[in-house]
Amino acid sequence: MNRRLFAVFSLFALVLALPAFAAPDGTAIFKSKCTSCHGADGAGQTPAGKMMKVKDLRSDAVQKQTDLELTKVISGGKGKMPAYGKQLSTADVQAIIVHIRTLKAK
């Protein structure tokens, strides 16, 4: 009986711990951190985006950048782009990059 009880509690603990190991939601992070300037579609056609002349994230110029190049911009900032390296984890930044890749102009 003790083994069964231990197994049930172990399984329960594992289920409770799974959300802590889940990958970050790049779409949600993008929405909360990036859309005010880049817009939901990444085009940069928001008032702030137009004022700062942000790059269209769907463009070939952005899409051709490596993940490392995009990581440096997101984490360290560039020009008027603020640095998010202290606010976001490496996994968060990678999740944003995955989302940016889905915005590619068709």
Ligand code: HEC
Given for the second form:
Amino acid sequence: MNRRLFAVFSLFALVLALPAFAAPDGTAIFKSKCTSCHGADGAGQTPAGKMMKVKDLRSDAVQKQTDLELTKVISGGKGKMPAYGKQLSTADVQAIIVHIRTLKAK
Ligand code: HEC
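Could the form predicted together with this ligand be given as well, to go with the form predicted alone?
What follows is the whole complex; the chain from before opens it.
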């Protein structure tokens, strides 16, 4: 491989690799993918959330679940809750759970 080709290739590889280094923004992902049903505050007081009777994500019933349990619901789905395992990486789901923990009623 000549040097210029190598330089171009390296740059390309770097650009491809960059998103993997940036920590996922759980708050932003939650806002874009989850609020339609769960609401920005996690209370589930949206038309879709009320119709499906989603639990308040701030409640003890949800907050007392372990990260692993929440990961399973988010990645694998449950009832009418869509599975996000194909769209979201483990790191994305982890970041969302960190966000869900911050919703907890103080
Ligand atoms: C189409 C509406 C909808 C969307 C969008 C949605 N959810 Fe849900 N979610 C539900 C429903 C309905 C349940 C209840 C599932 C059940 O218990 O049968 C649920 C349950 C949950 C639970 C478990 C709480 C419990 O009931 O114990 C978590 C955590 C959760 N959702 C997180 C998320 C996250 C994070 C996203 C975005 C990536 C998301 N949801 C997007 C409808 C939705």
